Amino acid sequence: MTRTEIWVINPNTARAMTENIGRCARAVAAPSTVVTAVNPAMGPESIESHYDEALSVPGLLAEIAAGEVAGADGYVIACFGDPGLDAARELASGPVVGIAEAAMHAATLVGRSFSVVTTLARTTGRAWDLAARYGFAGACRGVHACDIPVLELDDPSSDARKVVAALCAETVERDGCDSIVLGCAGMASFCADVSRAVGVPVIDGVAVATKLVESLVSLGLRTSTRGEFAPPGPKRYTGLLRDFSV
């Protein structure tokens, strides 16, 4: 059986979160798939604003470049804002899938509607934007925040899992949605517990994106380079970005 190597990139710098994301990806990967979970050496420790998201992209792209050198077959961007997704597709020779895009696609395959349960209220607009961009605005019934910071999701002393499960159950009743999309990679390990608690499919984008990349690689499908996703042309970058020259 052909070996497939998928790099799962957490765009923030929290190593403990990266390790948790890696475990969740490996739990669904095929035996012939090697999952390498990485995070940048530079950038925000968590991504909870447009500012954080913008400053996470250079480190993310550096990891894509490193994966290309190492021979990665495909990539998962493990942040629900799907930061740097288009730029990553320009750089990568294999498929790149963001977890929000993957989760929303999966939700529409298991029901007519879905709602998103995410972290902070200030990030809900971004989730709505992505639902519209990916063509799922009509299927998305709501976006709801538990108001738990990203890094607290990994804290064993936190009651985050219970809070998220309760909000998911409330959301199903309020929105009448057919499924729940978990709106943060830090919630990946909650998926099975929350699904049992709420009685509808609960979708973790890390798992879905891992399987999508795996499938695309096995089918020989990769990002088209015909138009806007062609590799960027040669250009010199200066200052802090001098190492990003292509």
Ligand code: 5HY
The other form holds:
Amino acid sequence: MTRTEIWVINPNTARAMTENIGRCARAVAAPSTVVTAVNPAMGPESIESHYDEALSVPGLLAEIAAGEVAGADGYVIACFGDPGLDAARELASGPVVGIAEAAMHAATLVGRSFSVVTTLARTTGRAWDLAARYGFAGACRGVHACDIPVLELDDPSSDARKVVAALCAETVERDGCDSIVLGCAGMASFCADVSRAVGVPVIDGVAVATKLVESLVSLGLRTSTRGEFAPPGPKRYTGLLRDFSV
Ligand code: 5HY
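Now that we've seen the form predicted on its own, could you pull up the form predicted in complex with the named molecule?
Complete assembly follows, chain above in first position.
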């Protein structure tokens, strides 16, 4: 049985969230798949703005570089903004899948339309951008925020799970969508409960991306290096980024 090593990278620095994400990925991984859940030592503790997202990318790329040394077969970017996805594909020898991209693909395999339920209202624009980028602008019926900060999602004293489930049920009625896409890696562990509450497919990108990377590796498929995803050419980086020289 060939072993597949998948690195699931949480691009923020919240260790507890990384462990939660790792549990959700392992819950769906095949017995021959080894999931390593990591987060950078540097960067934002959560990603809730364009600034956070931009500054999460060096840490993410440092984890990809570490995965290459460790012999990882593929990667999941476990943040709904799919930060640094293109750059990661240039650096990684194996396939790289973002959880937003994965979830939106799965949603269009189980229905004509989907809606996204995410954290803060200010992140909804990014979700619409990604739906358009991935060719799903026509299938996306709505993007809705529960206004719960990322790091409060797994706070046992907050009733985040109930709030998210209620918003998902309301969204199905309001948008008439065929499925719900959970708009944050921190909601991955809510998936089963929310599915029971809303009666339509509820899609967690962490699980779908893990299975997609597993499938791509088993099919021997990896990022094409012929064109824009060719490895970055030799270049000197200075200052804080000097270690990123290639
Ligand atoms: C995520 N932020 O999945 C995104 C969700 C969001 O730190 N992990 C984060 O709100 O955009």
